[in-house]
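Single chain ahead, written as structure tokens, the form predicted alone.
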Amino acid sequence: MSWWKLLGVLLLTYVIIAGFTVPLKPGIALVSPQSTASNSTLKLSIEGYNTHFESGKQSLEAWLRLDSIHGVQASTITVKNENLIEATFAVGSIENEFADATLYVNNNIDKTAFLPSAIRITKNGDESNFSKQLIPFDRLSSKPGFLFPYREILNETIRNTFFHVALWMAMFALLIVGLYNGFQYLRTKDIIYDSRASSFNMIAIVYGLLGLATGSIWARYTWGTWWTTDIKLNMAAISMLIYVAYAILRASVDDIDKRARLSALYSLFAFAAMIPLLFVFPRMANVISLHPGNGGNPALGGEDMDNTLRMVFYPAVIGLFLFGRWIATIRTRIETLFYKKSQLE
């Protein structure tokens, strides 16, 4: 066995492991109410995820940030288990009409869990004066060791990253691989190329696929449904629907020449449209989106992915792309034979 078919194995193995047994860090899920009006008291609902709240319950604090360093912290602290505590707030005079303030919770066993813009503080008419506090930063600090970050909204599906995100990673370079065999081919007239540039096609066309459905199981989980008509969404299924039709084409040409020949052309038509729909359009829509990447929504950024995620993300690319390419040569290795005996009879 090759090296790199050996290191493409030992890397989807290596990600299957980490990426489905690596805990979330703690993290907030849910409170309730998400909104008050200044100068009030705010009794706040706190359910915590993969949280020790009870275990840690001495050294527990709250805090709801109203600027970049000052906030209120909880003066009381229920606990009620594990996940679930209910803390109470003193929320101060904000100056504009509204603001929304982070909640960090803190202990000894968790560190530091905080859910950005948890709730919405509205202004009204009384100006009665709160004291505000400096939050302790120096206190708070995410909780160390080989652990995924805990988002909102996606929680345990951050893991399809390291599938629905690399498998189309893995896909543009298996294209470009093909990409480069159908020039070849038109340069040389090897069918040796055609072969390998139909199968490296061929597989990122699964890839892609795949990349489709497992992004559409992850959009049920996330979003509510199954597809929306977000435009990033749309481009993609354009370009896998341009490139089915790369399959469509090859299995219908029968002269060997012709097939190669058509095949490399719309190879490089495929790529060159593929470019727009995914990178240039949906930028151009100037539309929110909901899919990361465009829309004011980034994507791979410390926000979405940190460090412990990108140990096992960047792993799964090249064992995708070593994976792909060990079968891609398998198919040219029949594809050639196919050739070899069709010219002999």
Contents of the next structure:
Amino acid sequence: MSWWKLLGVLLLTYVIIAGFTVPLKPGIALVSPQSTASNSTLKLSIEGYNTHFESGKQSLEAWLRLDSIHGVQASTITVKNENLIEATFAVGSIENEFADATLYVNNNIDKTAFLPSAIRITKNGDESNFSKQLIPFDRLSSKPGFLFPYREILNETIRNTFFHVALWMAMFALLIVGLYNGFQYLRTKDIIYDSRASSFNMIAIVYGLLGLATGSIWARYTWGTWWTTDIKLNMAAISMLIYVAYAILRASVDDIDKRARLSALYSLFAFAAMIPLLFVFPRMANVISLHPGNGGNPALGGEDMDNTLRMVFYPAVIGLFLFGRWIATIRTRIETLFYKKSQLE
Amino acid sequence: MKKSFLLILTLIIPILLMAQASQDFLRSTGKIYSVVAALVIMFLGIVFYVWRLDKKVKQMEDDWDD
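Starting from the form predicted alone shown above, please give the structure in the form predicted in complex with its partner chain.
To see the whole picture, the full complex is given below, headed by that same chain.
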């Protein structure tokens, strides 16, 4: 057994265990009501996730942020249980027609849980008896430790990053290996390169189809639908159709050399077609996508990926690639045996 | 044709089953079970491919005997 096969399996084992057991940071799941008028008293019910409102009662504070630095602190907080509080805010006047206020709940155990645009405040009069305060940003901090970030709507499904996203990355790496071997076949006409190229392309196609299926489930529980007209979904589906045609092409040609030449040429075309479909079109200006990281900024940078996610995501990509390489080498060996047998006859 | 039909079936049946399953369950505990569902689909898809490879080897074994 080669070391990389074991490494692939170990990495995937680590990914499944860490990917499912590392907890999420404390977050705010739901507030109600979700809108109010300025210059009024607001009684807000706040539902937390992985929070310790009861245990951290002594240091509990809640803030509504009205502009970049100012906000209002909750005058009273009633703790119902670890994950539920009721806070009363005296909301003052706002400058614009409306403000989407971010909610911060802070305590010693959870540090700061926050919900961006938690409440829409509509303007109701200019004068105010309520005073605004400076938000104590020095006191607000994220809970330290090996914890995955909490995002509203995504919740625990942020863990799909290690499966759905990693499948696409591993697919792309496998396709590059397949493409390289296709080139080598066209250069040398050695049939071993055709076996390798087709094996790597086939497992990559399987990964791609699974990427579509896992993405569909993720979409169902976050965007609320199995499939949308999102550009990345449709472009990925088109590039998968192009690659499925590759599999059909191979199945429909019986002559070994002809099949090798045709499929190597076709895979060049398929790969060249995939680059604009997956990497250029979704990043073009004026393209709206539900996927993170579109419209110029890559998904792996910025705030969509944090370092704790990366510590599981990169092993997932490498593990899936090595596992795919293992399956591809098994198929290569089968193909080689087929070829040797056909030479004997 | 039969193979690709089976492939599609393998991927779609779990999705349909989940659509029938209690929405409350899949949405409970921060929707963690939808991640489990994605992992199960991934596993089944790879198993299906390995099963097809297995059939290929079987075909060669049978040819060898002839």
